[in-house]
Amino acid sequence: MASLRLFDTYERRIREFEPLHPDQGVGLYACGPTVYNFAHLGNLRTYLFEDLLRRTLEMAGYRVNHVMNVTDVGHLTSDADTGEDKMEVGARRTGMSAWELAEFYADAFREDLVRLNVKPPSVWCKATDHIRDQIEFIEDLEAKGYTYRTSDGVYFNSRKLNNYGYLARLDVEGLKAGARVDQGERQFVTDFALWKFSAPGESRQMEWDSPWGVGFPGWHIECSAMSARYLGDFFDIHCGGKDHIPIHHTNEIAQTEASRGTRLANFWLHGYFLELGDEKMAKSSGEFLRLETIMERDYHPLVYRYFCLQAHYRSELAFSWEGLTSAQTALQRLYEAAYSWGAPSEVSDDYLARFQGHLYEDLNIPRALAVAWELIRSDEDPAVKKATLLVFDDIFGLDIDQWRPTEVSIPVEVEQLVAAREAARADRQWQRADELREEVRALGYVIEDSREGSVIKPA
């Protein structure tokens, strides 16, 4: 079996993966949603990539301890630690309490994952359930001299670390020279909030007592604290979208290096963006593409899953309705082919080896998908094709074995014409067979021929 190789953002190269503690399985932490609104399609592409990674690890024989956080406090409207908490803003927008808002959108997010056949994490961890863990982490940073206080909070002193920003290869001095934003009382442009104080006279729904005063945690501290709680100070893989590289993940690493002496994870993997033309993606616009949006246009959620399988996770993927329709057509053909093969038998070792060879080379799913289509079009025994494709579907997650054709009531007149056409074909009366096909089409039905027989469908 080919070894599993993954691109590590921290080292900027593809490395052979080996678990840090083979007897304990693979520790995988994925940055989860900030639950102030619905997830958009771009968000969901990241979780599809992480599901692909998890399924690949499992195919390679590893047990995966998959931890995902839910950010229900502390994520401000600006990455520069200014503005309001997104949860408080969302509560005003909807009329719900911040707690109700968090529960509502967390449930909606989980439902999206179910629709997309994304495996649930082993552990869901909410920021608001781990305030004590975050406070203790900050206390440790304070004791080691990495913090300072301002009038609005406790901040991490990024200049105390010689290699701050290595993950993103940040030009820290260049950032200082080019800073165009108001730093407030921050001592340096890359310093970030660990704990924010509730403003005097402010009515916040989510706030807690702390050694520094009443307030709430910053965004970055939750992931360092909760990943350490469930996976330890140095675990196998940390995932997220590529937008997390320069700030959120950079700051997670800084906190953990200062407190625990590690870079948090042995591998850092990042999924790339879904790009749009005229469609909206940003939640701040108030109108954006959701999974519900495509379902309203009669696309099954797994069509979007297939659409995303067509691009490597480290490449941008351009969304279009035409592209989604093409994915729908391809998925339908895949389902129909697999269904027509009947019961599975044994798996083709050759096709499986080629499939895994691409998959284990940094999750090259487009090439693995191409192997699947080569299998579909091959002269292999149908039962072998079925068995092999079902193994592939452990990665694809398309529920191939569960698909059934829609029951269509075919009029007797059409069935008679099809039977006459079959007889004409058996007698090699090709012109008559073509004429009968056109008569069937005129009645609103089409005939699709294959080596397994003819299928009648509404036109």
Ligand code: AMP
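Residue numbers count along the first chain shown, from 1. Source: prediction; values computed, not measured. Note that the rigid core is defined as the largest set of C-alphas that superpose within 1.5 Å between two forms. Compared with the form predicted together with the ligand:
For the conformational change between the two forms, the C-alpha atoms of residue 369 and residue 345 are both best fitted by the same rigid part's superposition.
The angle of turn of the smaller rigid part against the larger, between the two forms and from C-alpha superpositions, comes to 57 degrees.
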Given for the second form:
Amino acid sequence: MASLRLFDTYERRIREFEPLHPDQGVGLYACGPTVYNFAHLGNLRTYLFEDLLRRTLEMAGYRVNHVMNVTDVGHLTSDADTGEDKMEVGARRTGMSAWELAEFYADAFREDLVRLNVKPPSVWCKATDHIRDQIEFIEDLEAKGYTYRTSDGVYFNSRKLNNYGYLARLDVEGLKAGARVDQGERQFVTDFALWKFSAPGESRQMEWDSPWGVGFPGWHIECSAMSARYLGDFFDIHCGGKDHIPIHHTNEIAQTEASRGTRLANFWLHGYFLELGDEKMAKSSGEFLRLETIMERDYHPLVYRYFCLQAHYRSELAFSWEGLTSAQTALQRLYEAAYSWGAPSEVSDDYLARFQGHLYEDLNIPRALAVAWELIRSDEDPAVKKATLLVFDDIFGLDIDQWRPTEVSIPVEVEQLVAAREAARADRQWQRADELREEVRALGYVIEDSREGSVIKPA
Ligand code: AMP
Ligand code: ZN
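Structure of the form predicted together with the ligand, given the form predicted alone:
Time for the whole complex; same chain goes first.
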């Protein structure tokens, strides 16, 4: 097995990756989308990072058991556990039922992943399909004395764990001193909801009976319960966006440590944000950048994938339309070069070793991409270049082998004018031929004469 080193947020250092159960493959849990709206380009950057991680593990020789949840209940609009359920708000916004909403946006999300060549997870799991698991988890926490009740729900008592917040290096005492957050009935600012009661008089679309009363699970408990179900209590790698460190992942860890007495995951990996500057990204703003937005402007979805390959997952990436256009140009050059090389022969060991050297050192994809460009510009044999680049594409996921030059379809009208011009030239009617060439140009096409005949191209 190749040596693979990954940055672990928990220990804040790069560690050598060793699977916990080498015979069972690598357990990888990725926090999935909250399906109350489309994914924005920032969200998709995180899923692209997770796909690169998975492909890297696979290249290093591991079988990956990739689990992704779909949050279709319980994610509140406020991290203080006081807001409304995003699903209920989304249902009001769209006129769909909360159930239809979840299905609609989960499908849209999966379609985005397909367009971006993100490999589908081995397991998709929905929070609403695992209510029983979550109730049992909470019952266990209750039996172990980690919970308390308020008028609106059952809460986790974060002070009972002496290392609560270690992942985020939270200054718990400082938080207490400076607390200006609306704590509601929570006893401490870092306590969080495990089960929320449906408000009296409120009719929620998604609610279930429980030992504590009718209501719904909190957002964090779904990930502890479902990761345990599919990967066991302690598994290899947990990942998500960087914003999950201080609250969501901190609370997942707290629940699992309190209930199971183990750390939740051996490695914690976090993707940094796509930053939009002036472009809107907040889903609440209504208008936001999603994959469809760039497709409407004629960018292929894989251009966005290429754009993301240019930045290390542990650095912020600023979105700009100029940046996207540069990615489009670079990707086009890469496709054209690879296409021109014809059939592949054997892989260059030297280039592959350099590529993997960067990849296995905490997923340094930008450096790996630079190796690909060196290869393209090198004077290696084209068939070797082709074979090597196709192996790189197991990581890049750009469908390099499938690319073909686009055949431009020429309108019949233009073809007729060109044929008339050919006839005029054959008759040595040069002036007539020039007039016809101008007519073709007026329709947006140019005629290039060569020894093989005339070629028509868009102007
Ligand atoms: P959500 O659907 O809001 O739960 O978010 C889905 C994923 O997107 C989470 O892993 C977030 O951490 C991640 N995320 C949210 N905003 C951004 C962003 N601007 N850039 C990268 N990842 C993000
Ligand atoms: Zn999660």
